[in-house]
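Below you'll find only one chain, the form predicted alone, shown as structure tokens.
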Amino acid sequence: MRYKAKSVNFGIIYGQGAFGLAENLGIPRAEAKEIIDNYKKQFPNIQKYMDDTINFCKENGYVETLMGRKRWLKDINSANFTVRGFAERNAINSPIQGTAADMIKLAMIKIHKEFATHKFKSKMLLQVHDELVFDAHKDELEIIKPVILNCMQTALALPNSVPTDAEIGEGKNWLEAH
């Protein structure tokens, strides 16, 4: 069920149509179209975001993250439907994924500074997409958890006071921590 929900959410936001969603979920195309139509009715601002973002890109040739990093998309006004469609999907995706990348990098910088300030023995080891992996000393575990959460949740203030949520898992390895 979680997989299907993620497929719908990300698929629609990234421009997947009824055919792609149907293939992905193994459902009839008519059912996929109905899911997309209902989703857009329930969340009309998503379609507005998509349309506004594509229009901005068509006028300016780029999109940008909340931090101002630009992604130039030279094919946004292409006469070729397929080429233009790819650029449009990138125009929608790049500000979201790029801002997420900015956020995790800012969080990593904050965490590194906090760990140095407190002279923790625990170390940040690895970033995997929106996750950070730590080698935490057992005696520091309960102390570093709120530090990590705070740094991640305050890394970048989102517009309209949208909260940023973060979670912590623990285990002897990354798989166990999930």
Second form
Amino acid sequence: MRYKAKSVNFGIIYGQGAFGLAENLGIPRAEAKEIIDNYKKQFPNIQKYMDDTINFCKENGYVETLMGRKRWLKDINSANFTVRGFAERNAINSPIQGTAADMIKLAMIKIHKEFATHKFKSKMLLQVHDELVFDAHKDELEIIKPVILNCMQTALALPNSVPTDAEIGEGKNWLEAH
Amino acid sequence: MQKKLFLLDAFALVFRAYYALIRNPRVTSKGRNTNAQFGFTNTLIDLITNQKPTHMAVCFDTSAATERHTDFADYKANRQETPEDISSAVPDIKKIIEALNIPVIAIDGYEADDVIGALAKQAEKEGYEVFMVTPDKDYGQLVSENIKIYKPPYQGNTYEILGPKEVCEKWDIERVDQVIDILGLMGDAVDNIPGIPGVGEKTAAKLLKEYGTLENVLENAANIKGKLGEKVAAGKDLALMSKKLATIITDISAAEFHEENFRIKEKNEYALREIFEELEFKTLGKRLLGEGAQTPSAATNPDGGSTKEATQNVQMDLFGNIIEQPQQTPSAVANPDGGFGNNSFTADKNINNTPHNYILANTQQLITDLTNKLNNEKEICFDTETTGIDANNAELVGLSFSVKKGEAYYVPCPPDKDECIKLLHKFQPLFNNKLITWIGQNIKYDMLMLKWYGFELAGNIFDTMLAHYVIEPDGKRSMDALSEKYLGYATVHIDELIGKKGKNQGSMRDVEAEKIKDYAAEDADITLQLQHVFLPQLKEKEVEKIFYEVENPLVKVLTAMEFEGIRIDEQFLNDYSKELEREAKIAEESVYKQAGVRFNLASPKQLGEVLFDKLQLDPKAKKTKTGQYATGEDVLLKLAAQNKIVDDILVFREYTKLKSTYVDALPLMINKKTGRVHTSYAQAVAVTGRLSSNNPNLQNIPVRTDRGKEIRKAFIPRDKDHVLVSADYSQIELRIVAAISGDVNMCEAFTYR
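Given the form predicted alone, state the structure of the form predicted together with its partner chain.
Whole complex next, starting from this chain.
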């Protein structure tokens, strides 16, 4: 179900349309259209954001993340709709993906610094998708957990007071910890 | 020998080539998009090598109006404007065809399909087997026993050959000449042929089954019941004109088939080289012009990840090895550097014609002089030479430094580790100096090397590869590529030192220091010069914040993580491997039982025969290039719902793949020194800014299926005093969408919970 919900959210945001959404979820096109219409009604500013982003890109030739990571999309003004369509989807996708990347990178830098300052024996080991994996010394476990969460949650403040949230778990292997 | 003539519909193929590569456009160092040229040339070369035609010609439309335009003003009026990249590609493509000594044919007043039709009919009479190379379905009307459509491979599918049987099946008609009746009735949106409004493909086929031809359908309009009859009666004129528009004109006096002109001949290597150089078709050039496949220096050189570039848009397995090449990046097959941009032919400067002062510092005195000199510097360009590309297994061979354009130092390191550490101690005051900024190309590699010898760089980092990453996220950034693009300078090739990549490649350790000096000092010199180029660009493009606050500081973090590695539970993987093998075996046996025959399930050929010949699961089963049935995952997934045998085959495949790609492969990645697996992060690959990883590629560890998830059990704490901790952002992308869109409802959903 969560997989489905996620597809809906992003499918709409990235402009795949009713056809793409129906394909992805294996549902009739009419149903997909209804989902999209409802979604747009529920979140009226999303469409405006998408339009504004594309217009910004058309004018400036690039889009950017909260940290100013840029992506230049020269095809955004192409006369050909297929070419332009790719660029438009990238224009919407890149700031979102890129901001998530900025955020976890900043969190890693912060965590690394904190661990060094406190001379923790625990180590940060892996980064994959939106996840960080650590070797935590048992003596430090309860100390480092709030440190990690705090670094992740404060790495990059989002506008409009939207909070970021991170979850943490432990275990005798990665599957159990996740 | 059977004479085989291939006639190519140039524009149809050019358009297709262009769009096939649109996600990964090929752009030259001068910024030209060469998708169309590249894709078309590949199709052409693929045809010549694999189909072995004896005769060939390429037909173009002309800009002159054809009879169809004068008859019907709307003909093809709905076409999108041709992308400029395509129209500007046409002269290049013609040059390439001419360099291959293949005739280019264009006849004013006729479209390519007319010309191809006319030529095909003549050649057929002279005993040729003719293939019309096009994705266009209209050609169906021309097909006969000896004239066929060759539909080139597209997006991972194999090519198709359509004869009369296939064409009739496709349209559900009895004779190929009914193709124009069908098109006349239903119209063709692509060419803006109207047809009869309200009549689609199925209705058209039904009408033709009853009445045979379009004219006969129209005559019998009164006998056709209901609304359809009315539509047919009303659409009579449109239908007749549509049929005329759709009819390919094969009677063209200007189109003459000349056996000798069309014969495949030797290519004009000089002309071909010239145009390939202009388009920067490096790999194709080598493949076609017989220089032999060369390995790019960067593949054996950590300075800038050309190996990473190649893998950028390619699916990789756990260890970053390419497991599937998408059709749209054919160059990657031949050459790990992607083939382009690395050694473009534009760099005219090199070590032999550029003034430089490269100094070998191989005595106590020279090294002391060097460290004294460097100690007064604020910025030092630094590079290492090593015995391999995996920093976790390589040994230091030398260090190079540069602080001034054209001037660089190379310090050889002794093979003995303790001796080497002694040498490094002389540089320790430098390494520990927090005021020095270290400039390097992919300096994470060099820092990791130092870390294995117990040294770290205390100062700030300026990585030229990362600078380029934020300046031009889509570009190529191996050092060779950057040097040629920004400095017009071709660097010394590593092949000149240790030979080409492969099992006979030598080690840097065995090359004399004087010889390495040029190569190594040049690297430091060039990297420094690149920094000078990028510094103002970072400011101008306003990407300093992301560079100085995120990417550069992250280098040390990633170095530490790669150095740490993670412990792997080998026993678990061994057991899991056996379990997967056992369960795969059960699925396999179940397949044989249902098939009623034992065969090699791993052989697609035998599998196809069982599923489609013996069990007849799909009467319309498709065949691949080699004539065997397609049994890819997409094919099987469609059949799995109704057929348990197919379900079992998929289970067998999943388990055997998990076993070979992950479960059995992961233990091989364990570092002998540490007993741990050291993932390597690629910081300058994903255009969005995300990290990716290799050896193993963590992103690719399956998470969708329970069997796949189990693999994560193999990642364990270092010892009994530790536990593994995982921290995960939740719904981060949605939160970002809410935050940056400012949509009140979405923001609220996250704020008040």
